[in-house]
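Next up is one chain by itself, shown in C-alpha cells, the form predicted alone.
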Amino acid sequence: MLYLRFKIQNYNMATENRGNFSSKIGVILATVGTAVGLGNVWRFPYVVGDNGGGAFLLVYVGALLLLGIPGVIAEFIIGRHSHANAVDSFKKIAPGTKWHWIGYSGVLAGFLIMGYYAVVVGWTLEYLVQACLGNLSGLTTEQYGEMFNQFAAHPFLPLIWTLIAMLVSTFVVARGVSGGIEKASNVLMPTFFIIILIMVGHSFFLPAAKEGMLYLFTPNFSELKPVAILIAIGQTFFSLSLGMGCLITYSSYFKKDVKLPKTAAQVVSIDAMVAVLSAMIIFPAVFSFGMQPEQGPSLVFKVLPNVFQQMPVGTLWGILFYALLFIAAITSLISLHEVVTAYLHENSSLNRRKSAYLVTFLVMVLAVFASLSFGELSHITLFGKTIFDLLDFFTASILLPVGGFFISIFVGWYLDKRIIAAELRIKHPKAHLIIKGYIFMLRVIVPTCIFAVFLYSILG
C-alpha cells in the first residue's frame, strides 16, 4: 500500500511539473523539428526519383492534405487534452480500457527506431567531419561506395559517432521542454532553413538546373505506377512521424492558446516545403553531373560526395549539405528520445535527467547490434533481413501504420465529439459541419488508406 501510494504521488508530481513550450514560435519550431528529419532530406528525393518525379509530387501533396493534416490534428487532440505522455494520455482519456496499448506501441516504436536511426545520425556526423577535413574529394564513384561500405562495417567507429549523437540528444532532453527542446529547436531549425535556402539558391546556377527542376515539377503520369499512391501515403506517415508518439508527446506540452488546426497545417506545410527544397537541391546536382535521380538510399552517402567534388568550391557545399542532414536528423532523434524519456520519467521514481541517460544506455545496447549488422553480425538474418533492416521494417511497416490506424479509429469512433470540438475550437458559422467532415475522414478515409499501405508493406 505504501509503495502504491508513493507511486501515485510520484506520478502526480511528474505530470504536474511537466512544463510547456513557452512561445508559439517555440511550438512551431519544435514540432517542425519532430517532423523534419531524414525522411525529408534523405528519403524523399530518392522516392521521387524512383516514382516518376513531378507526378509523384502531386500525389504526395494530395496525401498530405487528405491524411497528413487529419492525422497530425488527431495526435494533437490526444496530447493537448491529456497533458500526458504517449501511454498515460490514453489512460487519462479512456480509463479502464485497452486503448493505452496504442501508447505502448508508440513508445516501443520510438525506442526501436532510435536503435537504428541513431546509427544513421552517426553516419551524418562522420561525413560532416570528413567534409570539413576535405576528405570527400578526389575519389571515383566506386571508391565513394567502398568508402561508405568500409566505414559502415567498421566495428567501433560508427558506434563512437552514434554515442556522440545520443549524448547530444540526451543533453537536450535532460534539460526539459522549454529549457532544452525548445531552446535547441530555436537555434537548430532557423540554422537549418538558412542552410537549405542557400543550397537551393546555389542549385539554380548548376549547369542542368533547368532539367532537374523540370523533372521535379513537370507531371508525367505515364511514369506513375499505381503503387506510387501507396508509397506516397507511406512517405507521408514516415515524414510526419505519425504513429510513433512524438506528436502526442510534444502536443501534451502545448498551452491552451495554441490553435491545433492552424498549427497542424503549418507543420505539414513546412514539412512538405523542406522535402521539396531538398529535392530542389539534389535533382539539379545529379542531372548536372551525369547521375541518375533514382539512385535509391545510397544517394546521400555514395553518390552526392562525387557530385559535390565536381562543383566549384565543392568542399563548402559538402560541408553545408551534411550539416543540413545532421540538423534534420538530430532534431528527430531528440523527439524520439523525448517520447521514451517522458514515459519513463512519469512512470518511475527517476528524475528527467536519470531517465534520459537510462534511455540512452538502452538505445546504445540496441544500436550496437544495428551497427554491427553491417559488419561482424551481417550473417545474422531473420526473414532475410539483417538486424538493422529488421528494425527498420518492423517499425516503419508494422508499428507506425498500426499506431496511425488505431489513433485514427480512437479519435474518430471512441473519443467524445465534445472533446474534439473543444480542442479544435473552430470559429465558423458551419463549424459543426467541418467537425463532422473531419470525423468522417478519421473514421473512413484515413484508416482505409493506412490499411492499404499496411497490406502493401507486408504483402507487396
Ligand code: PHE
The other form holds:
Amino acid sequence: MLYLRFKIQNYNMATENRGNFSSKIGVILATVGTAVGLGNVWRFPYVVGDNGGGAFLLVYVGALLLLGIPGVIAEFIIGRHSHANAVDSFKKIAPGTKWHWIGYSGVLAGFLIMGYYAVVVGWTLEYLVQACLGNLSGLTTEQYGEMFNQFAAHPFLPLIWTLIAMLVSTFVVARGVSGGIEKASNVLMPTFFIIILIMVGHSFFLPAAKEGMLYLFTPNFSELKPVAILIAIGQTFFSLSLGMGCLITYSSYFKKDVKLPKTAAQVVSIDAMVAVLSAMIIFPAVFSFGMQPEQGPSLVFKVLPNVFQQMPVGTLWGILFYALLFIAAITSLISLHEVVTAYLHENSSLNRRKSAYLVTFLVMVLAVFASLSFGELSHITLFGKTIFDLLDFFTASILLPVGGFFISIFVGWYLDKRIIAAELRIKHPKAHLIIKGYIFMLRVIVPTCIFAVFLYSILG
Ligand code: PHE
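What would the structure be for the form predicted in complex with the ligand, given that what you showed me was the form predicted alone?
Complete assembly follows, chain above in first position.
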C-alpha cells in the first residue's frame, strides 16, 4: 500500500508537477527563443539569396499567415490543454488511438535536427572565439572559404565545439523550466535584440545599403521557381519550430492566464521580423564589398569574415555578429533538447538531469556523422546529399511539414471544439465565428496547402 502510494506520488511528480514559465514575459522570451535561431539568422538569408530575394519574401509571409499562425496556435492548444510532453499530450487527449505517433515523429525530428544543429552552433562558437582573438582578418574570400572548409572537415575540432554547445544546453535544460530555460531566455533574448538593432542601424550606413535592401524587398517573380514554395513552407515550419512538438512541449508549461492567439501572433511576428532584420544586416554588407548572397549554407562563415574585415572596426562587428548567431542558436538548441529530455524524463525512471545528459550523449553520436560529412565521410551521399544535408532536408522539408499536417488534422477534426474554445478564450461578440473560421483553416486550408506542395514537389 505504502509502495503503491509512493509510486502514485512519483507519477504525479513527473506528470503534474512539471514546472511552469513563471511570468508572461518569460513565456514570450522563451518561445521566441525557440523560434528565433539559426533558421532566422543563418538559414533565412541564404534561402532568400538562393531563391531570388523579394519574391520569395512574399511567399514566405503568405506561408506564415496561412500556415504559421494557425499551426502555432494548434500546438499551443494541445500543449496547454494536456500539460504533457510531445508524446503524452496525444495519449492524454486521444487515449487508445494512434495519434501519439505524431509525438514520436516530433521527438525523432527533435533528435535528428539536434544532430546537425549542434554542429552549426559549434561552428558559431569557433568563429566567435576566432573573432575575439582577432584572427578573422587579413585573408581573401577564397582563403576564408578554404579556412572554413578545412575547419569543418577537421575530424574532431568542430566536434569539440559541438560538445561544448551541447553541454551549455544540457546545463540549462537540467535546471528545469523556470530555473533553467526561462532564466536563460530572460537574459539571452534581450541581449540578442540589442545586438541585432545595433547591427541593422549600422547596415544603413554601408555603401550598398540601398542595393541590399532593394534585393531583399523587390519582388522579382521571374526568378521564383515553383520549388521555392516548398522551401518557403519548410522554412516556415523550421523557423517557427513547428510540426515537431516543440511548441506543444513549451506551451505545456504555460499557465492558464496566457492568451494563446495573442502569444502566437507575437511570436510569429517577432520571428519574421528577426529573419528580415538578419537579411537586412547580411545583404547590404555582402553587396557593399562586392560579394554575392547566393552562397548557400556557408554564407555566414565564408563570406562574412571578409565583409567584416573591410569595415571600420570590423573586428567588433564580427564579434557582435557571431555572438548574435550564437545566442539565437543556443536558445533553439535548448528547446530541441527540452523536447527529447521532457519525453525521456517523463517516460523513464531517469531524473531530468540524467535524461538531459543521456540525450546529449545520443546527439553527440549523431553529430559525429553530421560533422564528418564535411570531411572523412563526405563521399557518403544519398540523392546527392551528404549526411548533414540529408538531416536538414529530411527534417525541415519532410518531417516538420508532415508533422504539421497531422497536428492540424488532429486539432481541426479530432479535438473537441469545446476544448479549442476553452483554450482560445476569445472575448469578442463574434467569437464563435472566429473559432469556426479557425477550425476551418485547420481542417481544410492548412492540410491542403501542405499536401498540394508535396504533390507538386513530387510530380514537378
Ligand atoms: N526554430 C529554430 C530556428 O529557427 C529551429 C528549431 C526547429 C528549433 C524546430 C526547435 C524546433 O533556428
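Whichever C-alpha set is largest while still superposing within 1.5 Å between the two forms counts as the rigid core. Positions refer to the first chain, counted from 1. Everything quoted here is computed from the prediction, not taken from an experiment.
Student: When you overlay the rigid core, is the Cα of residue 146 off by 2 Å or more between these two forms?
Tutor: For residue 146, whose C-alpha is compared between these two forms after core superposition, the shift is less than 2 Å.
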